[in-house]
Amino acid sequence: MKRLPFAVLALATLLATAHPALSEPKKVLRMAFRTAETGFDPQKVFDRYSVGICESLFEPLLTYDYLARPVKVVPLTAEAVPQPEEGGTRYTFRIKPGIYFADDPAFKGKKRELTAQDVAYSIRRFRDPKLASPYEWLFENKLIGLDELAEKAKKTGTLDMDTPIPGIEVRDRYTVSFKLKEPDFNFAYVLAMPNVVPVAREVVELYPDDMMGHPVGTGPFVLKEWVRRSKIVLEKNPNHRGYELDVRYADPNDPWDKAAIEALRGKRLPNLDRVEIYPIEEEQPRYLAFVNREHDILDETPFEFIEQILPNGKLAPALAKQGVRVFREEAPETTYDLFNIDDPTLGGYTPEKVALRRAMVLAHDRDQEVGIVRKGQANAAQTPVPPGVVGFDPAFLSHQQDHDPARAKALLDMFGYVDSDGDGWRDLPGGKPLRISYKYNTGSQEQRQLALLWVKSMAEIGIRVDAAAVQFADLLQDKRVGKFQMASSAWTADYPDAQNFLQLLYGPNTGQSNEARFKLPEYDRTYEKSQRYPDSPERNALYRDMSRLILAYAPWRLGVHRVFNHLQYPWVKAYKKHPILYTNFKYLDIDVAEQQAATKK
């Protein structure tokens, strides 16, 4: 009997040391999303927050190196980044053996290994009419035989997932080869997208109506808890093989890289046990939750609080004193205002029409947009291609987009846009009234301010612009069918190549992504030629030519590249924001002692 307490103590000690999880506090990261998620079916979701969660639950064949800038594609579930074969029309992937999906009833208690069939199935799934994937365009007119399957599916209602097609060839358990219709040197980027990830067919078939709520991937985390639009909890995937931080592409002079390497030295990723994400749409509670230490990270610092957080561009002393760090990110996105090139007033390619658009561009006060509307958190765009994207030329300057009302007036006078009837407003050459409508999203205060800036800027040169607020869905539709004169728009990189931005003005994309309906044969020829080149000085020269044509014909008024500020407390380790991937949970670490001490204060 006397030995019992000792035995209990010994057993408890043994258990505690044998299972570190019992003795060590859990590493929990808490943060907010600005917008509520929609779900986690990777082939179905397209909002960045849902896709951001998918980044942790699923794994594509390729991904982006965490530290490399400019971004670099590296293998993830594939053994290597494939070299283009057959002139850029074939890509062959070999999947690493021994990668397992997270456990799920769909697998009936067995471990389920990732295979080439899963990759093939998931790519086909994009073209399934039942799914209506918003990323179907990625595989349209791309893989040999897939369009024909999709055509058949339109009649039958279901895509044939089994009949082999030459475009997707499963060679063995771990090898899949893609045959493209045309050369595409950006195909590797497509396969690094967080939507282009393998899903297990059994899971899709078990939860046909609720794949959004049953994400089962091979990623480092699993979805542990989900109170829709309120709380998302991820926990470490016990089936995950673990990673090591690749430091080959780190910049030895970058303090963020150095800190990440130091924090993760000798550690197996992921480090976090749990990630708690709270969608908070309002800016004040999101900001207060961070400064109250209820959250560890404040992604995308609200613009409303920028003066309190970053007065004169420097972190506020009160935050700096607590060790808060700020990561400034120029987002790989470009905002722009569209001129409808099919519009009889604004559109066309004749000198007087081009002059009108260029005069409007010159008169638009973009400095006010950056300084006032965007509170200094944006940089004026010089080309459609944002920084951080392959093909971006930092030396490219576009004086055609400078704010110069005097030049604008001279240009209008020269081409006969004068006040013919004496009402104080300029008229069209010939005397007909010149009146332009600018459409913007009714739900956005920022969009309203930008629309009013257009009205004000144009009034200064005598052009009458009416700002018209329309519902978001209507605005999308109007832009797709060309029912507008001017409208606001923006594009965020799907993959980091200039082609993703320059296709926005490619003639055959009219009615889809070419909202300006710009159809310039010279531009189209240059675009098509650029697609035949891999990343090279020759291709960059073609990209520059396209940018010049855009400036010359002015189908757009280039806007800005927004700047986001991301804050973290000092106990968050190895933070670095990736320009393409939205989340970075698998790389982060937490100093629990520091976190707990600060939270108790």
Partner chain sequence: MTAYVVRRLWQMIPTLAGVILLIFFLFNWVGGDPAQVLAGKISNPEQIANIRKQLGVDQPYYVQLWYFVQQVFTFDFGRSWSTNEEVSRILLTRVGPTLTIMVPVLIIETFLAVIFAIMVAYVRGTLTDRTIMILCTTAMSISFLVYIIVGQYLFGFQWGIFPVQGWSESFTKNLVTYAPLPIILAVAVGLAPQLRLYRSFFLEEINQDYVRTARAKGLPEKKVMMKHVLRNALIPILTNIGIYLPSVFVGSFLLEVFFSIPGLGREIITAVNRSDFPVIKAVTVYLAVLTMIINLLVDVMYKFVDPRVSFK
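Heads up, when I say rigid core I mean the largest set of C-alphas that superpose within 1.5 Å between the two forms. These numbers were taken from a predicted model, which means no experiment stands behind them. Numbering follows the first chain given and starts at 1. What changes on going to the form predicted alone:
- For the two-part rigid motion between these two forms, residue 465 is grouped with residue 382, each C-alpha going to the part with the better superposition fit.
- Rigid-part rotation between these two forms: 26° for the smaller part relative to the larger (C-alpha based, whole degrees).
How about the form predicted alone, since we already have the form predicted together with its partner chain?
Partners and other molecules omitted; one chain follows.
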């Protein structure tokens, strides 16, 4: 063995000491999103994938414990989870001192600390008409004085960010208190949403037209690179204070919990240096990127490959041999198909309009959707509320959404939807043609199959439906402004309460989350009444009443609650899928040596 000269050894030692990054390989996680993102302004975005990135860039006052099941709200930038005051109409937060935003030219070379004013500014921002936030409904008719500011802003075009209001009281540098108009026992959940996060006013004012591309938060990662709809790169935020895994609520018998605790013991989070995300809407290349070890995680395994991956419910031997693990998740989400209630053909509340929608619901073959398209990886929804959230009622069953073409035909005949001109297709009462357009997200084989199922199911009862594929971002916008007749949709829990799903049909939320544009006074009154109750039998009874109204007026065809299978290679450490938060990059770790050895094979 040759000996190196002393000078060379000294230089190598010096480099390793002075620049440890040169000697330590980077921990890089790569994965795909199944749909493209839209941007990273937390008060502006509402698609799951963009919000999932915001989870890593920003930090709300509260969040969810990583391991606790059922989920548990815990403080993040706040010192504690506040207790409701004044009968559930006041919540007071104290922010932890010493939390800093990531560096940005907006701060002119100075460190910028998070303060209560940032929280107050960000809440007001939801009501700024210039922003047109899809989550404005979170703070409508909620905080004393904020509705009045919003009304003035509609006339002037600009929301007053400075005049004090009783509903948002900044008591000192670190304390903010919210005064609500009515009791709301879910308000803490709202303050744990990845959208309801503080942003710095200087940043918003420096990038007024491109906040989607300039996210600056206090989170554990920063946006390093963004090629729209193609590549998102996050890197560790050098300013971040770091976390430690909280194990208080871990289940000692849960193997995922035990593995996470073991992997993160004694480590300061985050561990990853870099995260690369590639939106891939086609399912085959997304699947192949994982199989070829180009990606470390396969999130939401495509249903069309489920039989190759999990034959007879067990992981395929070839994957098991590589140490691949599968996390099965019954997601707290609901899929549905919307009827546009403002549409002159499908919409309205008169008996013949309701009959048309109910007939279409009866004719749609949901059993084929579950068995063939989703390969059995879903459960038929009985109400909008999925299992796993407060207010879900497992005893609530209804036959109004069963597949029954004979009843559908009888209903259409009864209300005059018959073939008037003999062309083989039903017409509207009065004889005008009945033809309906169904919009769905392009790029996904699953979505194409679901759209064709609608075409086929309606043809069997004589209704002509045309399926139209559109880009995901365009579909979101079309639904928001009511530019559709029927469209596919889905909602994943922002917080674990039925209210989060039932608000999707609350009339004042039209143009935001109420994509069906359903406006039924009885439903709205019941929804408003339910907000005044904490979790209780009285509130659950109101939730059931709302579900019955949805079934009766049929603004939706209820879909399914999907079951997802998430795959990871063995070098991904501390993985555990969270029901509410989407990405959780800050908790993951990579065994680089194992990763490199496997990818060289």
